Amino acid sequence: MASLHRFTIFVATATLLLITAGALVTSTDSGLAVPDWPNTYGHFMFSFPLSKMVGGILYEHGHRLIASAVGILMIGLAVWFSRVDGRRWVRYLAWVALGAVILQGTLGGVTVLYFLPTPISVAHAGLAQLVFCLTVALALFTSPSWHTGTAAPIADRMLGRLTIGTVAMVYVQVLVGAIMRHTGAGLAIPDFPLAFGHLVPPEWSWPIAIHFGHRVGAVLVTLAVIATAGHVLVHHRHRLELRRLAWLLIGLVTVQFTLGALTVLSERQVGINTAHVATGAALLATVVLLTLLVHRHRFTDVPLSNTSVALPETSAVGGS
């Protein structure tokens, strides 16, 4: 299982490094610096020489060869979990992945067919950040501490809900931000952090609308983010690996927001972009991580004695 957990982080990294390609792609406006796939410019995929990979046909060709290597990566992921993990629902969850990044490769070929039809670029950037949380959750599930579920199980309800509920707005987030960059949005509104000189932008337009729920949504993150990791802080500091968690998301969310205030102070500089994106899909997989180690005694596979402790809503010290 050692084995499995180690090659599990190698394959989540993987499909981080492919979101942060992807980004770059988008970045660089290079979503149809190769017009044709699977073929790129009539070669087969591998073959394409690489003296040809330059300016944007690097970005978009070096993504199709990421994304490839992760496709092969999650087919070996999904057998080796049939091979030797005992839990189904964790032999089910690895094959959801492997079918989430062939349905991800789909989409980003209908892309490229279809010339970055909006719909369908905000989904395939949608689903990559779904499938990092899933490679995520894959190694979280066969890391040395889940598998002994020797810690106290959390029944903290209010945590429960914090966590769910930052989740989910972490996700809308991501995807107002896809929203945002696949439109042409990014600089919709110049400034920052007024817009056009005011609170509220005087006057409006799609873009425009599309660019303030972004800067609005980043304020309610950032909230969000900030009550969750303070209940943890407060209520169970005593618990190491959700405190480390929780100082990490403290992190994540400030770099995040000053990432989103330089891409517009940049006019969208590619590097700056590029780490925004990336470091969004962190702090969605960090969530990701606090929410299932919160609800750890809902799964299958914790131990009875863990199941039978119960606890206060929000218990500071008494069991946690």
Second form
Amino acid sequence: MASLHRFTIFVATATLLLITAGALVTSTDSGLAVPDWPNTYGHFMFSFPLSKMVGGILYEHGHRLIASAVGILMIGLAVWFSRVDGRRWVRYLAWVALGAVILQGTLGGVTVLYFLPTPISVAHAGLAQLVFCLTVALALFTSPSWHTGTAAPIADRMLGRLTIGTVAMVYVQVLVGAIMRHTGAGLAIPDFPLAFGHLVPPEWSWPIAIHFGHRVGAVLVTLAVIATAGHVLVHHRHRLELRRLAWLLIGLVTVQFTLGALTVLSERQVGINTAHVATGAALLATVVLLTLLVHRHRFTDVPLSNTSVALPETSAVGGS
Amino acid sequence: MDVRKSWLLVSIMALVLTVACGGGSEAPAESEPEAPAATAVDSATAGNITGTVILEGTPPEAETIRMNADPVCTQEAGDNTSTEYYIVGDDGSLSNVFVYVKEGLGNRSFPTPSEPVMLDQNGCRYTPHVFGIQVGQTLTVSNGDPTLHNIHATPANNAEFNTGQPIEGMTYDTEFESVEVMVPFKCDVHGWMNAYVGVLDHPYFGVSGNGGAFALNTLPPGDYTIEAWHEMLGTQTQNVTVGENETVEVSFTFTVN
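Alternative state: the form predicted together with the partner chain, after the form predicted on its own:
And the full complex, kicking off with our chain again.
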């Protein structure tokens, strides 16, 4: 199981790399640099000459190659889970992740063939985040601390609701960001922190509305993350695994908010714009991890203790 | 059945068929609508519109395009690496302005030229940068570079297309079905490459060249609305009356802050 756990972490890391590569494609406006799919300029994908990976092709074809690698890894992951993991629901989850990756690849192809229609491109972006969260969850479910540790139920309904609410808010914010990105509204409001010199835009259009919605969402998500993390740090500071995630969340949301502001101020500088997407994915996955840990006692595979005592300090997420 | 009964039966059937199918109004046979015949312009009375396009103010300096994303482009482009947003002569003349008859031709129709319009990709630039074409006329896009390009047209009224040309010397033929001013072209491989085509259902268009000059020749006498389009400065229109055998001078002045 330890090997499977390490492999799952590797797959999750590769998935985050894939999301970053996808963000690089949109940040450089290279989504249609390779007009055909699944071939690349008539070549079978894996036989396309490296020497021709120039300009936008480097990003788009590179994204396709990484996606193919993640797909292969995910097949291995699903098969491995089927052979090793005794928990039926975890095995199902691994196959769901594989199915999601296949669907994700299909969406990627369709969006190229139909010139990046917004609904398909947004679905592609949104599903990518779900795939990443699935792989991160699988890594958690195979971690020794999850598998063998004793889950002390967290008798805190407030925290339970906070975490679920924060997950929902972060994901909605990711989707709004994807809509903004795929409708070219990233600079619809060119100034920051004000909007055309005002707190609220003096005039409205669809791009301005979606952009302003993303800014409002950023404030709400930041507040939700701080509330959740603060709640953990105040009421559950003895739980090391929760405390670590709480601090990580505070760090990530700070970086993410800063990157969002810099994206506007730098007029969508490619590196900053790409990092904003990757950090958003990391933030979502971290909230999902915290939520799973808070609701850990609900999972049937976890042996429960009768008291809500603190876990040993060694039972960190994904710990060895 | 004897012969008389057989004839009677056949006669009744013929009568029924005649009543059922015949005797109606003289409905015209269904056929595809014919395209209106091209209207010949009387060259004996035709006039011309000529003019220049001027830019007032100081445009932003051309920027140097960094083509190092593709070493072939760096090599092929040589010194031709400046942006083409404002091509301005020493006298303020503005090039790459698409000038065309926007209104005034009425229901006239014009033949579609049989010769294709050429759009070349050379030195990782589109040549020409701005041009015109008629509806249904063939546009031939060729790759003159030893690198790959994709040709991505993003029209609003016509069908979008995106096709690859991975090999030098490849050509791609297409045409537009609807009038549209302008249809943008871009290469997603080389993000700096862009071009614009004005699609019209008549031949009265031109692009200001060196000296900002343009000409719309062999126009039927009449009242026209002439529009000038520039990729950064938008459009301007003027109403012009062309008399028989008259050549009318028109100038457009764009202003940049």
